[in-house]
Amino acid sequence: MSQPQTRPYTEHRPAYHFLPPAGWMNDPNGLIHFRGEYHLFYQHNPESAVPRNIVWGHAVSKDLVHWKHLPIALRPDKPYDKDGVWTGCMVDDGGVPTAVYTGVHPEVQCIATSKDMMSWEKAPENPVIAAPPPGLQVTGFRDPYVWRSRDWWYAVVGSGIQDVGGTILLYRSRDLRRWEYLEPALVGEKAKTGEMWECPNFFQLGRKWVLWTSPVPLGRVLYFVGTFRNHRFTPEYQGEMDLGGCFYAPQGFRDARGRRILFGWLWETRPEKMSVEAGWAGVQSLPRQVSLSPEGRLLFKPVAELSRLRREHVNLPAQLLRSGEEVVVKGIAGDCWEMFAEIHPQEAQKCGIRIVHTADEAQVTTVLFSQANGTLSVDRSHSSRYEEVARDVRSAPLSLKDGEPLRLRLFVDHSVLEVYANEHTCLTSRIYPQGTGGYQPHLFAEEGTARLMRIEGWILDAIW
């Protein structure tokens, strides 16, 4: 399918990330691999670039990678999602496709069915769950993630207890349609974990359960891993998944291979005027694989399908890089393409990659390791020239074991930038260049000699 190329800044739309062929698009949805497909709803109005008009857009892939657009599923055409269908899950029901979502406002969780993925129809007991718990003052009610045990379907509910902290609230059912209240499953701390937790997910790998939710006021992605007993959550391990600044409400389900995938929003940071003009907002992360660590930390990395869409491939041999030194890849270069680099960093303080706008090498971004500090960071002080976007500095921890090399992952898709480290650290940007001409990545160091050990590169296609 071919993209829009008649609006400005069509140097900025992502060729092989999903995004819908024009308007806004934020929160995936609605995640499920179903009879030997995959499906992703995500929140959608295809009428302009921005968030307003909320419904349910729709794509299926055979592969996670190459993608078809598919009619708008959800329309917010009930008194009871009104204001719009927002943000939910999908579940099958016995072979029956059943999607779990938000109707506003009030905020209320309602569910619909299918017989084939295409025509869907509200229940008539909607809204299933008409209110928060009584008694509760909370800060919000919405974003339904529900699995089954048993007998029981179980859901939370993303919420948030008045001047205590953001939660999520457990309900079960025997049917998806008459819902019992149980107890906030867990409460964080205003001052720590934000005031409401927007999308939860939350759900069992191997022998612990993981949440992970998108905490307001915060903007960002917070995960614990524990046990879940007797109907309450009890967190062994904190984590953030992924520092980039643009990463958001991620939705993660289990496909038929066992594998636990999940894609986030990627939001702008350009003003809305340029979106608008654009056409577009909102792009959809590579499908990444979630696993878990011995110590109990999440493992993120993209889904092995990927590799389908990498063409002209460059090896560079080992060597060493003197501080003060850069290493040019020149086999890479362009608007799409992928790279593996393992650096051991020896001595060096610094080191890392930057990405050279081709026709104008003033416009640069640099990921930065940064031995001494313990850091990994996206530095994008000098990624545009246009003024109005975000030109920032975004760092994560990340320290070495002795002897361990950085194992660096970059995917450069446009104005999408997506940094994997060592598996563990994620950082994702977006980037905006004023020009075409596409990138080039150069390998540097600093305050000392590190040493190349695998540097590896791909240009990629597009999946449309």
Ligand code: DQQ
The other form holds:
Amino acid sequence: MSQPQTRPYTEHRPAYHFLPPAGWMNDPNGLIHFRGEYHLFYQHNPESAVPRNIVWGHAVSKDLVHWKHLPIALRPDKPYDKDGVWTGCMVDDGGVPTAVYTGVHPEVQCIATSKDMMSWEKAPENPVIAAPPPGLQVTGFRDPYVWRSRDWWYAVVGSGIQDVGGTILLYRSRDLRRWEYLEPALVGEKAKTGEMWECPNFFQLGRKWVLWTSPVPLGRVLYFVGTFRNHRFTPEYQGEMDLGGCFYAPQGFRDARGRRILFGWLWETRPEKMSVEAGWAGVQSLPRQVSLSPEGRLLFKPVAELSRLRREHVNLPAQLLRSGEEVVVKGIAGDCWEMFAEIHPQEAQKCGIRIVHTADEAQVTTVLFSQANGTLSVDRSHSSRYEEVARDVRSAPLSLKDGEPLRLRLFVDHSVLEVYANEHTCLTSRIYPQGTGGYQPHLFAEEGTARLMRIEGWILDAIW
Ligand code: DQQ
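Let's see the other form, the form predicted together with this ligand, since the form predicted on its own is already up.
Let us now look at the entire complex, which starts with that chain.
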């Protein structure tokens, strides 16, 4: 479905990332692979591009790439959720899809079931968790995430302990309706990991357990990999999921092929007024498959199905890239493309890709690897002539091992730029240039010569 042509900023509206027909979207919710179809629910205001009157939007896909919009699934129409049907997950309860979500206000946990994935019935037992554990001074109590282990359902609820830090509270139940509180599975330190942990996901991956959460007020996503014994999670590795500055509240699920896949909310970094005029705000990230590296850190790669969008293909021969010179990837231009670059920086202190606006080359976003600093960054200081959009530099630590090449995968979709480096470092960004025409990639090196090993690009199709 496309926006009416009378709206401004249509050139910023993504074409192969998921977003609703109109209005506001934030967190992905209720992700499940059910009877051969992928279901994506999401926090949504269909009326306007502002975060008010939230409902659960709903879409379905057979391939994680092409989506069909379905009717709104949950609305705030009960005393226990009249101020909001907030984030939650979906489980398959013996063939019955069951949403476990937060009703507001105050924050309580509720369930809703469906026979056909189209109409939803809220359980008479709601709220199924009516209050936080007695005696705990909590800073929030929301975003239940549920899994099954033998005869029990387990849930973590995002929370925080006053003056202590973010926490996940662990519960168990036989029937999803009567819940027993166990204990905090992990408690963070307020100064380091925030005061309240939104949207936790907690699951086993190989021989480890993974927790990721979106801490208030950090506005980014932390993950921990560790062990889970006797209801206690012991982190062994801590990482950041995406340091681009607009990625939040991801939710993951396991599909029928056993893959762990997540979507994350990409928020706008333009003023609310621009979003309201455009008529929409919020995009879902590409679906990312999550796995574990031998060192125990998380790896992220866009799902293989996305290659169905590939059209024209460009392949450059291996070559040297001298300081001060540029290699323009001719054949890759426009609003929707993907590219892969394998680069040996050699003695070049810096190298990367400039994403240059084709109609106005002064609007450029730079993806820069700095050997000296051990960082990968996205520089938006010259991305747009619009004064009022965010212009910053976001960086993630990135050091290459001896002989290891830089492997960059870029996805450009109108105002979305997703950068994946060596599968473990993600920087997702929003860019809003003035004018139509799209972008073209220019490779560059500085302070030394780099070697381009493999450069490939594809023009991508729209999904609607
Ligand atoms: N968004 C939801 C909350 C959640 C927050 C409300 C995270 O349930 O904590 O829209 O973005």
